[in-house]
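Coming up is one lone chain in structure tokens, specifically the form predicted alone.
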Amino acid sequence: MFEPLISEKEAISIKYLPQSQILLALSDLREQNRVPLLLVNHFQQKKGTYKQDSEYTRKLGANDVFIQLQSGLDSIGEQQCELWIGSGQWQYGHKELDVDVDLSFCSNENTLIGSVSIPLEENSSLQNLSQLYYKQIIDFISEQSKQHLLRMWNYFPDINQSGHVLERYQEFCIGRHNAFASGATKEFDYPAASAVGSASQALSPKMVIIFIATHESGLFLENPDQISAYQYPSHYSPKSPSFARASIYHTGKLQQLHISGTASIVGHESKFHGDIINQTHQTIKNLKRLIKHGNEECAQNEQFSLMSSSAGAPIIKVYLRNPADKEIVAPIIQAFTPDTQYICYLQADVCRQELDIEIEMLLNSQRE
């Protein structure tokens, strides 16, 4: 059983809002005595990423520092953007890695949150990229002393087309794995993850990573009904994706499950080609087990559920192939968490090409 392993002031929280909110939220954290820790736009901009100087910056004030970033996704409807917020203090910086290449970070004695932009050039290698910049993060982290990946997020383009032998996200497969074995991460240690393709027409295409770090382990957890990505069959990749299936973090009174992009697979197969209904249908059961069994690892008075709490409601993120399948698929994702307060749709291609949807989330649980 997991003990307390930060204060329950220094959790992390995130809010899906439309753009047109975003300086008003930020106004209001100050209010609370809360702080900004992360912004991610998803939506195409002129610009790939957000510096320093950037319109919230300026209109807040100097002293409200926090790091910004384009995702390369593109919200379905409204511009969402995605606000990851604190309590406590938290110190800021940035270490270069490459030219042009920064590794952004916040940071408080426990928790470290980090995000890489790295442009694509036409003939890159994301086997290269990725192995190269998981390996200096893989580093950064341990020189921080938060050397626990916990979450991680991957955006890139073309994540279903050829790179240079293999499909692009079977390079990054490979990159990803290359870094982990060279390091002491072991399959049981590997983060909750999210792989998605972002828009291929970006002005300037990026790889984008972002990562939660920690002091101390979380708990990682596998879905009893799939096959551990990390032991999937060879054909699906030379390496296979070295991610889990969900994780779990105390945070004092609060522990947060973070549960990785979830799609329609059932052991290591692909179900409901070119049904979406049922795909979503699907997607939410593995969603369900992996509750479940979290749950199964928690105490009575500790469970995560579906339904708004003094703990808050979950928050759920959704990448869709087809930005019209949404109103197709919304209804049965309310219906799976009508309580759910934050919600973001977001256009992107699925790791596998004959699935069109994907879905993760993040559910918080008090103890009484």
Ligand code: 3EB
Given for the second form:
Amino acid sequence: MFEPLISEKEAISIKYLPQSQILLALSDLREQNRVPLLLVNHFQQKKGTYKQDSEYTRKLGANDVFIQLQSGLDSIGEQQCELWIGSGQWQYGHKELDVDVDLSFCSNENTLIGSVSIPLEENSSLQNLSQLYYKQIIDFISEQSKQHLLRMWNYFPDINQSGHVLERYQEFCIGRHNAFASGATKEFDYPAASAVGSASQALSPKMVIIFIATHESGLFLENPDQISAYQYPSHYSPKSPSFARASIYHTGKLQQLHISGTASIVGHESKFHGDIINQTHQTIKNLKRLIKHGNEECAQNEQFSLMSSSAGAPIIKVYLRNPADKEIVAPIIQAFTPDTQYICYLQADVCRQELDIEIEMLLNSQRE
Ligand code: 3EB
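For comparison with the form predicted alone, please write out the form predicted in complex with 3-(2-carboxyethyl)benzoic acid.
Time for the whole complex; same chain goes first.
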């Protein structure tokens, strides 16, 4: 058997796999004494496919993944899953936040990963819900002494539609901002994040929040070519989006760079409205600038690289508003990260109406 990569021995490793490979991947993990922590299905439970889904779910049940959930997003092409893997001792738990809402989590000494799926009603206020549940997450991770949020994902339907007063994304931003403002999290330690719109025709619409929290604070980065999201002018949202462009965390010999959802934004302005090719090029430019900046700020030995190394290769997730754009952007992204083994294309609405693509990444590097 191959010696596991450093990223696989020391930290959470994330793989994007087609659903058809999940059961096999899980049985391989068992043989290697590695722990399946979280499985995200990027496809919906649709009427008519119930039988097939329940078969998959039943087999999965026997494989003991700590946390399983549906993102509410749809894959473009084959149905994709996201499998998070740990090693060593992890413990599972869950906490009831509300009648229908559990926070599922698993944690080791340094790290806690968790998820909350919040059922949405027609008239749910995204502001109230995000404020309420962010506050509960923040309180919970403090109790668990993993009080530093490192990385968060936020998925909810109809992100660009109007909510009670404002656009639903803006209402979400206000609630999130208020929750952070009421706690100890300041601008300079906002987590890296992604926030995109999930499919609106879901059978049971949800706001899904997934997060990584750590005992010691990560390092948070901004992109020199972009205004920090938390300093955007107020016309984007009365309370600016509370996230960092990237975060870095060390465990053992590994350092990991979590890059937030990144779009075709320069300064604070959206660029290349209606032009998916140039939006993709601009997004890649932003990603490269951020990686370069991360390396200048803090790489200790090995640099974060787009190429694969002893610490592993980057993984990359691409959110597209229009599934048909995959054909156009795939060759551009392939040329950008030729070494990546794991790339995941999802259909999602970018939180700015005029933008059609958002990309997030996770890179590993080795330190002494
Ligand atoms: C941007 O750069 C694009 O509100 O958490 C990207 C990543 C974006 C995260 C969020 C929003 C968020 O402003 C949008």
